[in-house]
Amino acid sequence: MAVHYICSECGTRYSPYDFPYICSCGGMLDLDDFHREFSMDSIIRDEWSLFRYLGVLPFDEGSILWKDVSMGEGLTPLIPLDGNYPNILVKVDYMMPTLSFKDRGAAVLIAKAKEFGAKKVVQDSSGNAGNSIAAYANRVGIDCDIYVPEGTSPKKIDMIQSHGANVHIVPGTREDTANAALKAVEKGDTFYASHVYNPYFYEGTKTYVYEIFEQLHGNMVDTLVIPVGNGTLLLGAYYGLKELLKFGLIKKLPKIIGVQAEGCSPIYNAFRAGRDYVEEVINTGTMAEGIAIAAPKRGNQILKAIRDTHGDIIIAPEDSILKAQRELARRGLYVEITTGATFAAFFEYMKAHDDLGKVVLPLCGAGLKSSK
């Protein structure tokens, strides 16, 4: 199913065949609409992976080239925080083939990459994605080049190395990462395999709320509370939660609660201050690397999202992020730094907020990945 890409702009359509990554206009691509069917007796049972709902995501019926890409991601556990807090709900993402989240939309996106002809795909990251585009692009004989930024934890780079692709340490910012990526797939006819970019990457993140749906019997949460740096997972879980909505298997959206850092928080900065669109701001510094992100491309929609659905956007206060991944460990769940900013941004909003309802947070990323 080779889905048009569509400009969130000025709605161009693009072939996936011609590998863009932006409209002529500057736009970010959307997928075009294509045809979606979901119900409890849809979901292919004997099919443990995110690929059991088949018949949400982009493929042709009767497609097994996925088949060669997954590894089994997603099916993570959904779980009480502790006893203390029945209605808060951890979902350990981090039980992936690469040990985050990113799984659910590599195996995705590479997928399609290779649908698509891909030789050669580039990823800029500040590490996980960067791990799990390395991961399938190799299992399916896809060459693949990776930028991350200086800083990055150097566990996540020897798991990217691993994987054989080629990591380039990129000296500056996040945001002078990206750009050297972009140079390099400006110089050859290369697959730009973008969490960011490619809206492919999302098909696969929106699992994660179809995986929640099941787990809780056809019932959704009343709270979700997501880590916010690009959105690669909040706009999934939006974009699920619509699908579902759609469907008529649920009746309203729960809402949406964003988390940045507190060195590094343009979403945050632009929704109190009402505005619909994002400015770029200067990173102060984060142990939270995985939301370090001062000029999120899709921070229109990450906005409209949250709004969208009655939300939030909160902050990780710098000097609890550790207290909170060690409060984590004691439970059992050995996080990396980013997740522990989530939880310390949640634990503060809660004491002021006792209308929560049933609450889902994602353990995005293992301990060990951001170990020194």
Ligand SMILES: Cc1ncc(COP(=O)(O)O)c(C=O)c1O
The other form holds:
Amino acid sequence: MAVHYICSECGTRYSPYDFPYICSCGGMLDLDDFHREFSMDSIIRDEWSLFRYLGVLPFDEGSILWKDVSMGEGLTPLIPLDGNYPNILVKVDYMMPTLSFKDRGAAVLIAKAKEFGAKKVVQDSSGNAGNSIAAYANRVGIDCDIYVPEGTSPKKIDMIQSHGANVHIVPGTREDTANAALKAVEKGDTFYASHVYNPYFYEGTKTYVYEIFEQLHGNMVDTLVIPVGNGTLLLGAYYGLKELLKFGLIKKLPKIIGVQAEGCSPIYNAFRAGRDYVEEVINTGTMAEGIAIAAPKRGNQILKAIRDTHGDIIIAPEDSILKAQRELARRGLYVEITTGATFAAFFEYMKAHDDLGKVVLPLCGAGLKSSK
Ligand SMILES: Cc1ncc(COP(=O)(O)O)c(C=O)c1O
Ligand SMILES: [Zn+2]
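Now that you have shown the form predicted alone, what about the form predicted together with the ligand?
Full assembly next; the chain just shown is listed first.
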């Protein structure tokens, strides 16, 4: 099933077989609607990966293409933060083949890239998405070039290379890295396996909420707190929730609370200013490399999603990020520094908000990938 891409600005449709990554008008591409089916009974119970929700994923019935790609990603534990906070659950999304939640999106995206006949993919990332795309692409024999900004954690770079990808370390900002990757894409007929641009990635990240729904026996929590750089988990979660609402399986959308870091918070600024678009900021330096995105391409969609859920956006003070990471480690949860930011911001917010109900926060990346 080649679901068409559709421009989020002008509605022009494109075939994925032509490898477009952006509309000629400059608009970001979304995925056109396709038939989805889901109930607790439609879950494929003996498929131990996110492909157990095949009925809501963009694959033809009977398609087995994803089987060569899948490494058992998804199905991550949903556990209480600790005994003191029974209403705060954490989803241990670093328990994935490449140790971050990005495997959700990469598994689906690379299965589609294979279907479209891609021989080579290019991607740029702060590290985790690059790890993930490199692992999945090489697993199915697709060559892979990954662009990362200088200063990316050496362990992430080692891991990308170990999977067999070519790593390009780009001086300058995260945006300079994205531009270098785009130049490479525009040179030849490579598939831009971008977690930011390619809408298939969000079909994978939406399984985050399907899993929560299944793990809570057909219920949803009141609040989802989600770190946001480019918004791949936040938008994926939002799309999944909208689907659950459409199926009549939840009565209302839970609040989505986005988290940014003090040193780089363009979406927070736009939200607080009441704007419906995001202006680029200067990254003044942040401990949270995974969410250090100064110019998020889908900023307007992220703002819209948060507002649609009556949610909020909060920032982590830089000087509290490492402390929060250590506090999680004391609870047995060794996360990467960026995830410390999610908790630093949330614990501050919680002091002034006692109406959040049952909350889920993701542990997006493993501590062994970044160090301080
Ligand atoms: C550990 C970690 N947390 C959160 C994020 C944020 O994801 P996104 O940029 O898709 O919003 C990333 C992205 O790389 C990450 O690596
Ligand atoms: Zn367009």
